[in-house]
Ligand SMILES: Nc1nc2c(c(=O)[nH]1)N[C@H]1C(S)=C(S)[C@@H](COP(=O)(O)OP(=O)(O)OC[C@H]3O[C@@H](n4cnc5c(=O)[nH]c(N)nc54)[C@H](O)[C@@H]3O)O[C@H]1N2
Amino acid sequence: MTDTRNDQEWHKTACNLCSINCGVEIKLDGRSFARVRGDKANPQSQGYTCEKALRLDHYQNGPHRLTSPMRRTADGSYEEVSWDTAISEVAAGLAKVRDEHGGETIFYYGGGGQGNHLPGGYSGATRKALGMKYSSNALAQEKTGEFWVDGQLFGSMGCHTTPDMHHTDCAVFLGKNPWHSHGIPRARTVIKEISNDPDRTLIIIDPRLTESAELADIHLRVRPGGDAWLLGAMLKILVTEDLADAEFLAERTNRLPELERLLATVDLDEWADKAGVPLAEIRHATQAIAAAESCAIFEDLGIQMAPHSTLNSWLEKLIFILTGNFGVKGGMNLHTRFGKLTGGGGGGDRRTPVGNHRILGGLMPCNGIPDEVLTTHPDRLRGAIIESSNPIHSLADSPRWREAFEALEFTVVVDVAMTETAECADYVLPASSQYEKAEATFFTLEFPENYFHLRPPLLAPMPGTLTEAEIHRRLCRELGAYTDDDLAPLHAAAAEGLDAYAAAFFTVLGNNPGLGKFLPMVLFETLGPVMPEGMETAAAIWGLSQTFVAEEPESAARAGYASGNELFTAILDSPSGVAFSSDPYDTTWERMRHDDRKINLVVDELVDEFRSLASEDPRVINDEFPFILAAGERRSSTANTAMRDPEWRRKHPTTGLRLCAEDAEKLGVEDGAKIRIVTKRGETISSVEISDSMRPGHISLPNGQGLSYPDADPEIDLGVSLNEITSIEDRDWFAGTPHHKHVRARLELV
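Structure block, one chain, which must be in the form predicted on its own:
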């Protein structure tokens, strides 16, 4: 495709800065994003967007972009090499590790940044060619515990619950500030509508007085780390004060008597005190949930990156189950999905080779990966492919991760920038940006309608860069994954149209089943060349379209698609996105995977942990580290690490440590002063921001800062790199998710 100078046309695409990926329109000036606005034709976001999308040019253009493959030299610096050299040497380096130690000693981290998920599909071919076995991504430091709980309750980790917030009478956000972190389409509009409606209730459960909490009808200002006690108290109130839906529980669930006996051990007065919330407020909120015609609950990182995270997910889901808010309008439902976000299976039966960590949803726990490297164990990890991810910066304990990277025998990073992780790799391969190729997100999480948005490229790839699909195609060819003869029949069929291609595809795969290991790459190689200009990387969507219609024919038919080709064509022809499925609410029960289609109320693996809450006391203050640091607060002037240029937040050039006025007075610090933050892992210095949003003893730092950036203005504070002071040891015992929202710290005057 060609670039257009001084272009007056609005180009449809999406924001890549959170999981919702709102549809936007962009007006170009050459390669620059001159203007950005919401896309009213997008069926999910409907023209909505927040302030982050307006700064997307800082992601697309700037000196952070790489334009040549980079090879690490003996002195640790990098030199540019040609693509032919890079592909040859990367393939040889990975193959050497495979041949000497086995492909399972090479791990993969990534699968796409926010809204950049197609690369993960194409990487699968390279991984299969190398015999790789282990992988991980950001979901494994956030969501795998919740996914596993879904599997225990509903029969499969694929039974993911989603809140019907747009129709609910009572919206509960737990450990989440949707004003900034969104999580649902049109988040700010929706929570304002609920807040302003006298017949609806907005409940926020959060230690902080967030922007969302200011709109709430009920704000339970729980003690940091006290969520399990709060939820346990709410459940006790439901079952002992005749607030649970007895008819629903009798008809739709199993093991209720066991759950009731477990909850009988809860001492309401003591648990409320441990939670840090008056019992009267807990009872009021619980009664509001039970009395509402419908209730939907959204749990997020505030409880998923805190003590008892997997237990928290179980207790949270029990609240909407006990009140009968499952499989109903305005409640919680099981949605379709256009493609998998995680690997298959993985209910904890698979373990990592060295640390014996549970692999949930096919993903290694992020916090356990350095343990798999820094050891003399013969099965240790020895190589890595990192794609569109920056684990050294974004995962707990950056020093430990750098140590692990130095110990690996061969590493390659595929990214648009020289990230902190790339700075430790043997080779860095520059990828085209999310706006220089066909791209999509697979956070398809909505119900009753679900949406998919394939975005056409706005610009030609920056010279010197390649799409991830092309990078993996070249690696697969170098590794001898398949031959031209394997693909010849599909090349011929693709020229005749989609129907002919479909017939040939299943015939070829039937005759050569081994080719199925490289399926996305087969599609890219054979269907890609006949795709519209610039849309070659969308070839893999054809296969997903066939699979979805085959697996969910009724959902697809209700959305208007009788075949995979019809759906694929609609996706290609809809630059604002499409609704690919539509369901009545009782479909949720059809998606249950327990044989009797009933909910299993008791998660055996978590019962002992629940019982231990009676003797554990979150009120105890650690004298050495008396503060609880929430590492990674979302603010209006922060985003994820897709935007490295600090100029994007020029209205708030410094966003520092938030603490309450009471704590500031005790420490003798003023707003804007510098303060030292010390944890068991390290220390850092930040500016102070005195805020009434914080509880005494609770402090917070924003996410997405501390990034290296070429030629940055030395006067600009780049902010704190949080994971320089977080510990890899502080993690959930079951899922391995880190305690980023509960880091023990002390503050010292500078």
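Given the form predicted on its own above, produce the structure of the same protein in the form predicted in complex with this ligand.
Here you get just the chain by itself.
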């Protein structure tokens, strides 16, 4: 792998700015990305990109890139130290916390999101070496409630439903703006196709007139936070107006009479009013869903980060279940996955050590973490490894997080940039970027075909940086996780080729079971050296290929792979990605985990919350904080915090607080003016963007802004760091996920 290139070639890789990871081709000028275009050979994205991919150079190159390990000094500033010093001091610092308080008092946050994917796996070995038990990542501030509901309905939290948007007759996006946030491959093309086809229906449920809503056949402009009443009314209409799929329900589900009794408590006129949508519109949308040949629904942050979020996920899923849109073409299905996205099962039997919060999918609820630290409880958390994530900026209540971070005895951040979280850490370790190492996406959520794309590096690591695999290898060695003798037999087998390696692998692990817990690292140590140049860190993919073919032999065979080695070789040889799995629609039923393979319609834990909707009233306006702030909208120039350089949105500023003209007039503010936003937690100042897309009383700020950046042009508005004004208290009672879409606020003239 060369340091720089100017070879006029198009190099295949992917855009790292959202979960879709569209395939792209890049021309290099030295280490700069001179040109970027969609990769037509990528089987999932087929040449599609949005406008953001064209500006990827701002991620790869810029003064934010760290090029040396940093150690915090007594006065709070940072000094550069060598890698040898950093590794030995980080290992010693973590080992000290382990020895004094136990390894379970050190937690891990990150290892996924837009930060990185493939390298996230290697931290597992360091965590095992230290005896760490608790971890979390961004999924535990959005999706864990939904995953838990899947577990209740389908029998396991791993039963993740995916919408077959590419084949559906009726596409519903609930609290989701696919035009900007994507979430499905080629989102803009797909929703335009549905919108333009007179036989297909696009339904958007969103208080804002989003870019997606402008294309919709039906836009239900729900009251912010009103979804539970809206969904309750839709369900009642389905069961009482002969619109449900009775045959499907009789054959495939349990507990329908109980659900019907619960829905009988819904007063349609009252609930429509609470939802803020005329009953006739709700009925029209419900009839359209029921009449369609097929219907697929995508729920996202608009309900997952709003009041009643876990309940909303249940009600949303009942819509497609009652209409028989499960396990069918164009409906919802259970897909395969290449590698695990979350820390695995666990429906909440495990609890956090201090707050006793449910650990769903192996992840601590994000809003609860600061309270696991800021206490005198003997089991409190005392150390942290943060990797490819920026929790002080991205999780609720940044001031509280900063306080928690300062209270931890030892902290280390692995990142490409000096982030807001890194600025509070004892050590910062600079990682090579996602274009300087092998990388892949583990958001493998598609059905009936599912895709995996392993990207080779475009450039050698920036001098001074290491890949996460190498960082964790050095930490594991320093911590004495395993020895050269442990690895010797696998080294020998690797030299003889993949078949010999596969044969030796299980014998060696059988003889030395202790080695198994360091698995991805053992692969990196022993298979890495015989991988193609630059692909050493992709060694873990060998293990995942074996696991996938062993667990889903038929899906793999239908995609053309009879063994783990065949799949692994195909992945290595396909720079545009492969379809690794192919399923007929009825495999969804084989993936059901209830013994009788029937859907359980009633989620007992959420029944009381549903009943409480009758007395709760979302129409009541809070006098002190009359506005509902959607804190974190996806816009043309947001990409979480993967993109730090403000220069990348010079032409698309999009940092302002959106509010409607009516509210602006009442307040006496003009477009571009500054305004103070006050919440119960704090206040901040933003520029104003008057927008017809907002409902009165509803205001919105973009996510991922207000980042510190070296030498930023003062002309460019950096935007607002949202979580300075959100509170850890505002969260779902069950899953602990934040209510970022529903922050009560008032506006004051500056």
